[in-house]
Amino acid sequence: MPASFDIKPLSGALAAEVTGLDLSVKHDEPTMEAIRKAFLEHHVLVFPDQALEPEQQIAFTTWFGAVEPHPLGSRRGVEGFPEVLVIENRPGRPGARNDEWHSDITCSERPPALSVLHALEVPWNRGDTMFCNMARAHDTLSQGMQTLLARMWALHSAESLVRRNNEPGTDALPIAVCPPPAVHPVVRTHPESGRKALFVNASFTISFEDMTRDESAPLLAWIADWSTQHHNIYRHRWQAGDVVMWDNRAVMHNAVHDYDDTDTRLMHRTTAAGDRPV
């Protein structure tokens, strides 16, 4: 039998809180399958009051896929654990901004399936993260728009990430070379749930295939506006000890930057390997 824990939805659009489960210990397969089922249903899971060492966070993430370092070395890793990215903002070390709607690393041929973020230190009442449900955004489109977008492909480039990381004055690591864009379907099918979701974002999607950037911009902006309507968002207010995992194949997120370099914000992030979007 799986371990006993409670799941409480956190909004009408997506996200649920899981209580009564200690992620620092190894759980049996029925427990982890129950977590996987809840994850596929809610897309974002919040586990409060956790205390994870880097190897424990890796072990939990590994259950969902191979844990990978950032393909472009965007941020430093924990010493001895390069797969655990350090996301940090503190006096004298301002963090690189990430306050734009995106799915993680879609410039890769195989973007990560999911991300796990563990909050170690957070500024009081600031530094929230917003999530939007891209499967719901797709399902609420008109049939005509669904049919149109299902035939389209888009180019995803790391150029904005390279530009951000190569600016001075943040904890981001410089990136020497921007790889060629990856081409992904605008509507992807989730490899586990079979649900369809919109798969474009402001950080990485530069244009539709066989279209110019200027031609692509109006429709990309419309999709972004449609997907990030208030009723399609869950906003997470961080507490130290929170572990939040999100499905990179079905949601976008946006790290609210309402703090400054006098505030301390320290988090560890791991990602599980994903498939080529189809």
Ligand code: SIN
Second form
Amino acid sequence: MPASFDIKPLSGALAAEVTGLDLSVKHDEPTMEAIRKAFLEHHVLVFPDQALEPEQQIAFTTWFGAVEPHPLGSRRGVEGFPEVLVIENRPGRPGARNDEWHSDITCSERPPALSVLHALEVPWNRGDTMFCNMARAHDTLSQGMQTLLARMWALHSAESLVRRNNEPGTDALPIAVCPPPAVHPVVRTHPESGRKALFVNASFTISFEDMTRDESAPLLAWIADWSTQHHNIYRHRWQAGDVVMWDNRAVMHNAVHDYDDTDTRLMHRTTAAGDRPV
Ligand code: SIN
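Next block, the form predicted in complex with the named molecule, ref. the form predicted on its own:
Below is the entire complex, every chain and molecule, led by the chain shown above.
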């Protein structure tokens, strides 16, 4: 018998809340398949009231793919668990900012399929995370724009991540070498659902293939504006104990930076390995 749980959509655009399921214990395959189905439908799942030790967060994430440390060592891991990234803002030591629309680590040849973020401590009514639906952004384009973008590829570079991390004074770790950019299709097809989604973002995409950055900038900016319209967004207000998982193949996210270094915001992040985007 699969465990019983409730799923409630959280906005018209994407995301659903899953209640009645304790993620710290191992669930049977039918239960995990039901979660996967909900995840593919809603792209972002919110599990409130969880208390996960690092090994439990790894075990949950592993169900969706191999859990790996950040390929560039962007932040410290939990002691003994390098694959559990600590994202932390604390009094006197600000956290490195993530308040730009992105999906995780698209500078890599095989960006992570999904990310799981567990909130341990959050500032009162601040530090939300926004998500936008890149599959819906694709599907609502005109036929002409879909055809144009389907033929295009883009370069994704770690250069702005390296710049950010090499600024001292935050929780980010320095990165010595910036790897060459990865080249990904501008429209990718989800390996599990078959849905198409736009796949460029402000943090990593530097240009379209065979075009200059100047030539690329207007269309990249237009895609960003199109994808992040209000009706295409879910904004998550964190409570300590929340676990939120998002599909990097179908959404972008943006960590709202409306707190300062008097606030504590402490999160643990794991990622499940993904395929080369096609
Ligand atoms: C991230 O960009 O992976 C972290 C998001 C957050 O801190 O809310």
